[in-house]
Amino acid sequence: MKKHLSPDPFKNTRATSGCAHMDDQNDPVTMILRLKDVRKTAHNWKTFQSGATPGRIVIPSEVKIRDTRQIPFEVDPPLHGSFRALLDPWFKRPLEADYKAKLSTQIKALVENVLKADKVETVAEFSLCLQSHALTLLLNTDGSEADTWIGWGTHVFRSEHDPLDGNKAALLYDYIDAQIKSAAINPRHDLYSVLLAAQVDGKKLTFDEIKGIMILTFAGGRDTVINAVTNTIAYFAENPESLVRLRNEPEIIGRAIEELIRYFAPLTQMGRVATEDTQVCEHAIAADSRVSLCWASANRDESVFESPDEVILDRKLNPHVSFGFSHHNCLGATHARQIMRILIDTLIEKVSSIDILDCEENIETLGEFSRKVGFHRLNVKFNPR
């Protein structure tokens, strides 16, 4: 099997029952697998809430390692809308010409550097570095901060042998605490200072609200961007004709980005908590129990997507949910799409081919399912044009 492939483990269960079940730290989860049901559930915030105990809607649950609410991720309407009104303009900045130029400079320099090497470990030496340096632009902070973040590894809450590492999470929490306090004393032009000066519904943000926004900004777009970038490189390595096609047909690059994000689904699922007894696709859901919106399964729903297990670069009908759906669509989606666009433009310009030397897959265990989300290690050789 080709190394870039991401098989769909949910196919049979999605077709036969539409739901599956898994245990997560003795807090069971009903997994919703069909696109229609995922979208309907995501939209129904009154019955399926995000504003539950902080950390509980994440799978695996983070209740044991944090009590700070991630905002606006763990807030429901109408307050959710107020926070989005504050945050959306800042997170749309990647559309600005100056931002795009700076991001392009970062990515081109990184690609030019790896082109000189005989071997590049794409997860730690490329994708993590790309994500961390790009984050300095999103936060509008000093570029040297990226070195600190790179030192945390590919996930800020997980370590090599521990899916919920409280000590590692504390590094992020302490770092954010220090940055907020520093910005309060010496206001800057970064996101910390913007939040300290902001109001939501006529009230200044509390320290914990600012901290919750920053935790989400750091954690929400870290391993997901790393997975998207690493999987994309593996895809182009084994499909060099696709790189040639995009070079010759730049008008389809936007669709290609959406297709790669659909196929690889960098985040498998996200939870909600039922506020009342209800049901999903004829499965009973008890009040205060958890469901998951399984983005990865919904993205392969054969009733919606033609040839869902194939990467079709110019796919026209593509209502994927890799960035979520409804009011809780991903706050960092614009930033992620811009990273992917500039990366592909740079690969087209500077790279002739990519050779995979060796790899170790990153496999998630989700009850009865095992899903490849990316790689723990992917050694490649980038060949210049």
Given for the second form:
Amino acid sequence: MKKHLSPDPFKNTRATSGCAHMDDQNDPVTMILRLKDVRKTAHNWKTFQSGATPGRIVIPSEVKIRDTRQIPFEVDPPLHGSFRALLDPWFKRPLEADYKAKLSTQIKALVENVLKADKVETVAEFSLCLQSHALTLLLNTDGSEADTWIGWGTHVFRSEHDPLDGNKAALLYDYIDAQIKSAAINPRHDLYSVLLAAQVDGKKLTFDEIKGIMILTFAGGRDTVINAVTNTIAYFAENPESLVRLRNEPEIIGRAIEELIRYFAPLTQMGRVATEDTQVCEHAIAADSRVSLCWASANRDESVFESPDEVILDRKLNPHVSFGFSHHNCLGATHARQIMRILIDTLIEKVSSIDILDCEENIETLGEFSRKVGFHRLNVKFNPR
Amino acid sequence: MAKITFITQDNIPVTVEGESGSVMALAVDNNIAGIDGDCGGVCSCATCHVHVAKDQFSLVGEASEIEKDMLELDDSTDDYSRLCCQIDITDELDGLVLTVAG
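The block above covers the form predicted on its own; next, return the form predicted together with its partner chain.
Time for the whole complex; same chain goes first.
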């Protein structure tokens, strides 16, 4: 099998049942697999809430490793909307020319650097570096902070043998605590300082609210961006004709980005907690039990997508849910899309081909399913144009 | 060439001209408030929702099933809603009036 491929493990169950069940630390989850059901459930925030116990809507659950509520992600309307009104303009900055120019400088330097090497481990030496440097722009913080974040490794909450490593999570929390305190003493032009000066619904944000926003910004955009970038490199390695096509047809790059993000679905699923006894797709859902919105399955729903298991770079109708759906759509989507745009622009300009040398897949186990979400290791050689 | 008028959420009419491409791209290029077009026009984000003037709806026609599914879960959808990333600019659209959905 080609190494870039991401098989769809949900196909049969999606068609026959529409839902599946998995355990997660004795807090079971009903996985919702069809696109329409995922969308309807995501939209129905009154019955399927995000504002449950902090960490509970994440799968695997983070209830045991954090008490801080991630904001606005773990808040329901109407307060959710007030936080988004504050944050959306900041998180749309990647559309600004100055931001794009700085991101382009970063990514070009990184690509030029890897072109000099005989072997590059994409996850740690490319994707993590790209993601960390780009995050300094999103936070508008000093560029040297990226070195600290790169030093944490590829996962914020995971160590090699523990998917939920409390000690590693504490590293991030302690760092954020120190940054907020520092910005409070000496205000800067970064996101910490903006949040310290901001109000939501006429009230200043508490320390824990600021911390919750910052944790979300760090954690939500880390594995996801790393997976998107690494999978994209693997795709272009095994489909060199696609690089040529995008070079010749730059007008389809926007569609190609959406298609790669649909196909690879960097975040497999996200949970909700039912506020009442209800049902989804004729499956009973008990009050205070968890469901998951399985983005990765919904993106392959054959009742909506033609040839869902193929990457069709110029796919015109592509109602994917890789960035979520409805109120809680991804706050960092503009940043992620800009990263993908500039990455592809740079690869087109500077890279002729990419050779995969060896790799180790990152397989998630989700009840009865095993899903490849990316790579633990992807050694490649970038060849210049 | 088609002149298309967008009525923004502040009730301000803005008339712009386009030759080709999608109506969403025309709106984004002209900074029409309330039309974001986050997904670039593949019917994934629903940030280009407009209400077509009732007597002009036949000019743009019915939405596809996929587009209708997207609109179904938008609280401000009515019988004349469209996602304007799915409307291609043609000469026939000259004079079209679109109200940006709230």
